[in-house]
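Heads up, the chain below is alone and in the form predicted alone; it's given as structure tokens.
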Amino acid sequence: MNIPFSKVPLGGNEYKYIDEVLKSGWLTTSSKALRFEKLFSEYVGVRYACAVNSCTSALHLAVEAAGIRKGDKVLVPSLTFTASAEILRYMEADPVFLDVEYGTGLISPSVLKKALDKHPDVKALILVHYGGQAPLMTSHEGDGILDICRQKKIILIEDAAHAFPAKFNDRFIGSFGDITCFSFYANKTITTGEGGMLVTDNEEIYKRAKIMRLHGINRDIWERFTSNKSSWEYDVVAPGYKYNMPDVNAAIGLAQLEKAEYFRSQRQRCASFYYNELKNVPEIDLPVCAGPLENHSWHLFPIIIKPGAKVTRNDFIQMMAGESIGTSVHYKPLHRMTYYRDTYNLVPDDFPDTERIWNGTVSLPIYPGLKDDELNYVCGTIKKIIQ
């Protein structure tokens, strides 16, 4: 068998919607992007959505619209992709890196409380829903992540690159924080090839993000060039960026959105298979699902090879590749990356649980098209290599 780490699920209306865009003669941002925004915002239960060309762009727009500026401190987990922190440096703000909870890979309320005691002057938290699940967001006792942010007047920006469609209790991720950013990169839970989405209930944040998305121009490009009115006039009201999502990408996103829950349920099937087949393998720790399986988007299924196993993580990856099984690592922590390590004098001892995860983590293939016999081959190969 040849099993890649990730494989894009297609077969819906992608070709139909792309053909409609091509026949329209208007390939950049237009009606398909508008519809994608509308349907996506309705899906997650939020007032506004702004389609962009990447989740990194969405995060950049989020911190800019939230008023994060030079010298501001923002909490960020070290166990994340660099985009979660680099967008702060665009604004000359400073990330304050946090350890995460072993098992889930998430910032927990206890981690957040300790960080705020140590850094009472932070302005915001970038909360990463690692792997596709949310931490404790709210509770009756008022000690969830959102509760704490509200009590401390901390801006909550959610990096939900892994977390569509994920829920906490009966609410979709995207309907909690001040701003939430999603990724539609090629290997994400739904894809536009390249793309992202910023969502918010705050009208002022939405308006700012929408203007900054396209050069700081105060009129949408399709309105300027497709209107039957004679007015061509527009104004540049801020030094913005070039972050809009073209209609070709949005067309793919619309088709993927139609099957988002089916895709999620099929990834859950894969996760359940792994749990059942690998639960008695003592050399590995399986990811902890903090809530119901149905609330998890299952973007990742990261196992951790324990220190006492007969193979190292790196050897394991090579041996799996030798059996034609793709894997990945999520993530090499930011405190180990040269730029962040040297700029902020970071040392591994300050991130004990992140280090435990990093030293053994391997992400297994998990995508809707994986068949049971392929999953059985993956699990059998893991047991053969590691036991």
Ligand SMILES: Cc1ncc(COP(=O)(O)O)c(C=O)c1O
Given for the second form:
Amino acid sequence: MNIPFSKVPLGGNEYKYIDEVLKSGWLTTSSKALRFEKLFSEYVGVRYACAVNSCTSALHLAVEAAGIRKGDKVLVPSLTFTASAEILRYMEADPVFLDVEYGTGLISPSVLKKALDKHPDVKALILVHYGGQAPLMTSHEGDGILDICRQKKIILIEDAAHAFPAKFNDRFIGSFGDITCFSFYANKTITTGEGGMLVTDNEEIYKRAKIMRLHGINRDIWERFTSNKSSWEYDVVAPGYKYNMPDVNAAIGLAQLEKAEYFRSQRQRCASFYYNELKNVPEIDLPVCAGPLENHSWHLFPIIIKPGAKVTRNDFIQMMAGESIGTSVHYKPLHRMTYYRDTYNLVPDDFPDTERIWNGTVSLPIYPGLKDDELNYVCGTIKKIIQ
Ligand SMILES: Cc1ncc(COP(=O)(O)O)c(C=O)c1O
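Provide the structure of the form predicted in complex with the ligand, given the form predicted alone shown above.
In what comes next, the whole complex appears, and the chain from above leads the way.
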């Protein structure tokens, strides 16, 4: 068997919709992107969606539209991809890195409260839904992440690169914070090849993001070429960016969106398989699912090789590769990356739980096309290597 770490599920209407785009003769942002925005916002249950060329772009537009500027402090977990923090540096703002909870890999309300006591001048939180699930967002007692942000008047920006479709209680992620950003990168839960989406209920934020998405021009391309006002006439109201999503990509996104829940349920099947087969392996800690399995998008299934095990994480990855099984690591924490470590004088001792995760974490293959006999082979190989 040969089991890659990730494999894109295609086979729906991708070819049909791309064909429609090619035949239309209009390859950049147009009706497919508009439709993708409309259907995505309806799916999530949010008023506005802005399709862009990556989640990184969406996050950049989010902090720009939220008014994060030079010298502002913004909380961000250390256990994440660099995009979650680098966009703060684009604005010359400063990330304040947080430890995450062992088990879920999420920022917990207690870590957030402590951080806000220590840094009362923080402007915003970038909340990463690590692996595809949300932490406690709201509660009757008012001690969820969203509750705390509201009480302390902190802007909540959600990095939901892993979390579509995912829910907290009965609401989709994307309908909680001030702004939420999704990724449609090739290995994500639904893909457009490269792509992202910014969603918000705030009209001002939406308008600003839409303008900044396309050079700071006050009319978007589609509107310019379809309205009866002359197409050459536009104004530039800010030095914006070039972040729009082309229709070829949106066509793939529309097809993927139709199957998003099917894909999610298939990944849940993989997760359940792993939980069943690996629960009695004492050398491994399995990821903690904070809510019902159905609320998790199951983008990742990161296990942790415990310190006493007979193989190290790095040897384990090598041995799995030797058996033709692809794995990955999410993540080498940002406090260990040269740029952040040296710029902000970060030391591992300040991130004890993130360090415990980092020392043993390995992400297993999880995608809709992964068959039960392949999952069985992965689990058998893990046991052979580790026991
Ligand atoms: C947590 C997180 N945030 C942001 C991103 C950036 O997404 P994109 O590649 O769409 O810019 C990623 C990509 O892997 C991610 O894992």
